[in-house]
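The chain below stands alone and is given in structure tokens; this is the form predicted alone.
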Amino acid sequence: MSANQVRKKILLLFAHPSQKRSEVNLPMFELAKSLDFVTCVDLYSEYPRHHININREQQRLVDHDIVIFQFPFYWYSTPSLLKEWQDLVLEYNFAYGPDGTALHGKTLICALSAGGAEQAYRADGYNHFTVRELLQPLEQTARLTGMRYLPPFAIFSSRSTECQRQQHLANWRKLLEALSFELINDDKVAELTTINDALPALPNLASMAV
């Protein structure tokens, strides 16, 4: 990384239908809004009646290099508006099909919070599957649309103390900085359940003059 390296542009699509109850997702979104290399979109604020502007959303995708779906993990999936966004925006001959190459080479990653503990998301745990396994429809969507898919950034036991929340936010900032400077090594994260495990090895760019 050099001081003159151009950052990749990140599109953060935030989908939280009950933000007043959010303890960690909303602070994450507010932090991301302070970073000039991240375009932050609050889907429930923009589309309270679910009337999604397909052309605008497709142009946003075209204009960015990295797409992040940020959401609370509801019933092992995304909130309904984010699913509808996928259904409507990822059109034939835009995202897939013979002329559907608009997303080729871009990156998709999920950032989610879950109320349960990490131990609950294992084969022998309460939920029987890891979050990455439960997100396989999105992983396959990335494959079908020619996108690079990264393991999810996951916050478990999301009802955390203030100290824990600050650590979550520090990790989140670290991930956003690393994504923008393309510091994520695909080979090193390919088999990870969450990308959180890769964060300790990444530099803390927030404290560096770049």
Second form
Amino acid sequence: MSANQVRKKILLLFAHPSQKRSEVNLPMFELAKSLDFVTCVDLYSEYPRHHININREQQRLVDHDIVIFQFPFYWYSTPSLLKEWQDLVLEYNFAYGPDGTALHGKTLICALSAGGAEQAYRADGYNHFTVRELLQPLEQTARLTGMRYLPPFAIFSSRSTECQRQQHLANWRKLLEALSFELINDDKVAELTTINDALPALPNLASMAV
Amino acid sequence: MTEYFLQAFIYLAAAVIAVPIAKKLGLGSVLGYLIAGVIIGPVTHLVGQETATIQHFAEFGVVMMLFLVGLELAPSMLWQMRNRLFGLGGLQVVISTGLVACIALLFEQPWSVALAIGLIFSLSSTAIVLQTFNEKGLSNTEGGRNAFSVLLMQDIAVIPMLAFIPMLALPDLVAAAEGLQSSAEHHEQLNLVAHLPTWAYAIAILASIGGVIVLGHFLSRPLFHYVASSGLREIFVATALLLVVGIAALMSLVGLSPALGTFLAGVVLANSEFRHELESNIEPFKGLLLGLFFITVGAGINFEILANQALVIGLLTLAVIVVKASVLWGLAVMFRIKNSNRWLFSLSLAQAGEFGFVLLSFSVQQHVIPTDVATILQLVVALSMFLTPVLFILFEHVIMPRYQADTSNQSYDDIGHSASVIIAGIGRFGQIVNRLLVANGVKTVVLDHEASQVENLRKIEIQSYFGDATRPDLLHTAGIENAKLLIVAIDNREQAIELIKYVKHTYPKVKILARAFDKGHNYELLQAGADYTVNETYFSALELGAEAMTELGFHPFETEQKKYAFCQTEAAASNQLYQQWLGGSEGQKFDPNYRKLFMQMEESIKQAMQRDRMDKHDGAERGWTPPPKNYEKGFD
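Can I have the other form now, the form predicted together with the partner chain, not the form predicted alone?
What follows is the entire complex, opening with the chain shown before.
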């Protein structure tokens, strides 16, 4: 990899219906906005009445290589507008069906914040499943639409720990840089519950963003 | 008669030439008037003897100014500001007075003269400082806000000072004056209470103050209502003047200060819905008369004394600035005003003010300060005011840069709360807009020309004012310069357009949201510069239409989708129609092309409605699209 390697273009679809209360997601979104290789879309701001412009959203998908769903984890799934987005935008013969190849080869990753502790998202925890397992509908959606699926980037206990937030933001930046330079090795991350565990091994790329 | 015209011409011409130049140079209008006075007086000798006579007339400007100061002082606001106002402002007045008086004592002045001088120099220049804050955008800094409380306190303090200073009269001066008066023409003022016994005198004073308060509170509003409902603007102006002149006359008759009376009347009316209208009516008179007053001060400056005593005057000015600035600095430390704000607070208020001139001439009249001392002091006041812009430049270029780093990451105020919204027209439409905003904590100023409407709203505690929103001066008093939004919801089509044109031209930063009566009006509003328009009947009709569809058996969610599709198609086509309309010939805006386009729009809406969801991807809006029947056979 070299500094003048062409970056992949990232589409960040941010779905947060209560941004006044956001402590982790909003800083993450602001950080992403400062990076020129990330297109940042605040879905709830663009479609406050849930009337999604399908043509525009499909064009955005076509124009980017990597799609990130960023959202707070609501009832083990996405907030409703992001679900509406999936229902409307991923149309027959666009995302699936005989002519539905528009998303082939693109990457999908979720960046989510969960209020519960990491131990709760385990077979022996009170949520019984890992976040990766709970997100299986999205994983399957990616598979059906021919997208490469990466394990989620997650922060746990997101409403209680102040000190891990700075670290999380640093990791977030590292992840975005690594995604844009295609530094993530599928074989190494395929079995991970969250992609967070793969980040320490990656080089720090902030200095390359010149 | 010719003489009067000539003189009026000279005064006005001097003001017209000098004031705009002074303002451009960042000196402010007060200094502009002073310079104009200096030029037509001591420099060119165009005017001379009559300045003293004119000054009496011009002092009425001060009376009006205090009326306006009173109008600004709603008791509730004073209560909110009480700590800053009486703590910070009160201490500033007391300590500065004390220190300046001590300096005067060092110059071997009698204690009464020293005290009067202290009072005079404790005041700063409201006119210069507030105007500079506005020009430089410093009003909302911590230093600016604190400076404002101090200035307000000083303006209030003028009232007791006017009452107190006559008690300091020097027996020698009074005797000399009486000797002069008896030999000169009989000049005694009309005074009803001069020969009453003390107890009756006290009763007369209490009765007249009480009268002003009680009548101001109970009688003024029905009177204004009555006059306003006649719809005659000039009679409203006449009523406002009548009020001020009447109170001034009453106060003079019982031997009290007219300024005190009008100030009280102002406070009484501060909560009235007519406040803005009164302000904008009295303001020009006050401005001109006060300007006249400053011109006479400038014209009265004695250059001979300035030349002879330049060193003394210069040093005194410096002393005044240093003493005042140090007092302010100390108070800033005490009240925890920090960093660059401490400097701003201390430097901005270090001069003497226009009330200094007023109190000086008042003190001379009341035989408190000898004329020769007053002449020198007048020069000191003027010079310290001239130096104010220098202090601001010092602040901006030397002090600010040092603090730039720590001010940059200060968090800014909450959006809704610092933003103010002016709503013009509070009828059926404006009311709903206002209720939504107020319910969400947004500060609104509401203007309407229906006095009864305004009164009804005030009964349910909506902050509203009587006045014609299309008048620039009323918009000004409503604070259009600092408003974020103007909402136009007035009943008159043409006036709405004129209002938008004016505001867009004069205050391009203010966003304008406007209510339109119909499509044609909508386009006219857009053309006039409105940023967002809405047809008053459009959305309510749409709701009703949707309800009709649901009644007819359409599923409510399908109705919602159809309604939205209708809106989208309409909006896109409407934009096209607007372009067409703009191109249409003047006076015949709905030309045949436009009509053709309108028909096209109706057609495309119809199509959008009837298009099946299965139809392809060009609909303005589509709901969830199911895959075709038997599509699952395509998968392995």
